[in-house]
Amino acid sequence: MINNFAKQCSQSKLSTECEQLIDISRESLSVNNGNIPKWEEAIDEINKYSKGGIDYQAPYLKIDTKNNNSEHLQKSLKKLIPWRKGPYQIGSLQLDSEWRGDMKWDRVLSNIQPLKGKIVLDVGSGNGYFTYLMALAGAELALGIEPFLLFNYQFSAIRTLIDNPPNAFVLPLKLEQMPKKPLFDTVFSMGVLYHQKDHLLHLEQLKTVLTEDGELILETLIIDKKQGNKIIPKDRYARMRNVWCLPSTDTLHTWLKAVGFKKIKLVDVTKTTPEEQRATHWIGDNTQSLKDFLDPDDDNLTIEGLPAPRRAIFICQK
């Protein structure tokens, strides 16, 4: 995975930063994690299956493989559960992840500048579902950064099955570990902001890595302005522990302006539904998903009595 990135990175405008990114990634992968042998075993197994071309055929990122035993392949891929982002289809095997990522991508793609020929950063990329879509949309290089190691191994598993993979990569990095330089033409931060204790710092870091007039796509949880300027959950939100702040769209606009972004546009607000976030057998033994996180008597509220998840997409420029 890292070697593949090194070759492509050296041929891009990230070339001066390749060594630093690779060194940090190798260090992140060298941690003592008892799950790594199981994950590496899964990758070794998956590497034995036939490969195919990749294409986006909504809702699936589809890999056109032939002659694979789908039952055995499923068993190998399930060593890497939970699969949160997707969905994927490998030959006849449908990997139906918890999230229908195609629904978010459809909302995003129609509102952004073309990605063709651009260097793109996908912050909090998970297993790289959107990173692949960015590359397939024409990006010269799409780099996903994801500190959670399991999702890096999921990315490797999918890449292992692709013949002639696109220029999409995922590295085990945090945004604060990225060079503080304007390297990326387009930056995506989707489903990340509400996990940050310091929301303004996150926005400043996103701005720092953008080129002049580069475009930020920010997708995050929000509340309706009639519910106030912001909500700070006392404990959990929709059973998530690490949700620090839910702003109104007006408040989020103010934050973006305060950091120095310009041409700020709110392009979409969508309530999350069980069609988009659902329990499947690909998320493991804990099969709870959105419907279990909502008030059973009122789907406009979470189980904690807070406003149910709504997500906004803002587009702005440096």
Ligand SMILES: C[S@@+](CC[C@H](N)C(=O)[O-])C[C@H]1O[C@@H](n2cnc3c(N)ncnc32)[C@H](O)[C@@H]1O
The other form holds:
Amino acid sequence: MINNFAKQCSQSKLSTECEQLIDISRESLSVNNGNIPKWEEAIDEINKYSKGGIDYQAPYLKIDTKNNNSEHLQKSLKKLIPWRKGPYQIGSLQLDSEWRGDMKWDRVLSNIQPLKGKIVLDVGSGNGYFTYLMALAGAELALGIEPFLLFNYQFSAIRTLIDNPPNAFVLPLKLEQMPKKPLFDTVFSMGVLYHQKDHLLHLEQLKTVLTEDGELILETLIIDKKQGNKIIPKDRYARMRNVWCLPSTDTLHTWLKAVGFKKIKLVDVTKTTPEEQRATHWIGDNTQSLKDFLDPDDDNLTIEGLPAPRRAIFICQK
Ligand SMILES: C[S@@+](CC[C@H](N)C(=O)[O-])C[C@H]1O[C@@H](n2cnc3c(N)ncnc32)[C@H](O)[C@@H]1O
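Can you now output the form predicted in complex with the named molecule? The one shown was the form predicted on its own.
Full assembly next; the chain just shown is listed first.
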């Protein structure tokens, strides 16, 4: 996956940064993770299947492969569970991930500047479902960065099945490891801010990597202002351990202003539904998802008694 990126990167506006990005990625991949042999075996198996063109046919990112044995392919792809982001369709095999990513993409795409010809950064890209969509929307290069190694392997598995893949890449990097330079025309941070202990630092880092007339798309969990300025969960939030702060949209607006964004526009607030986040066999057998994380008597509350997940999208410029 790194070699493919190296070639494309060297021909792009990022050319002076390729070496650094590649060195850090190689270091991240060289950790001692006992799962890597299993994940590499899965990629080797998947490499033997026939490839096809990729196209977005909502809700699926569809790869038009022919003559593959779906049952065998499913077995290989399941070596890489849990598949949180998607959905994908490979030939007749529907990989129904936990999340219906197309629903978020619908809310995002209608509100952003066209991606055609842009250099795009997708921070916390997961397995690259949105990164592919950014490239298919015409980005010159869409770079996803994702520190969780399994999701990098999932990205590779999907890429392995694509004939003539679009200019989408996922590297095992954190935002903190990116060059502190305004390199990207559009920066996406979707579902990442609430996982950051230092939310202002994350927003500052997003601003640093954005070009002067670039656009930040920030999608994150928020609360209604009736519930206060912000909530800091004492323990878990909707069973997630690492949720540090849930601001109201007014509070988030103040934070964005504090780090120096000038044009800040709230374009969407949507309650997350069990249609968008659901348990499927692609996250494992007998697993739970959103409907199990909500109060069984009141779907406006999480199982911990906090406001149920709602997400906002802000579009920001420097
Ligand atoms: C909830 S997922 C969101 C995935 C996708 N962007 C979406 O909107 O569905 C958040 C991802 O951000 C990644 N992440 C967390 N902190 C990060 C950081 N500092 N830099 C880059 N990625 C990060 C996590 O590993 C995780 O995969």
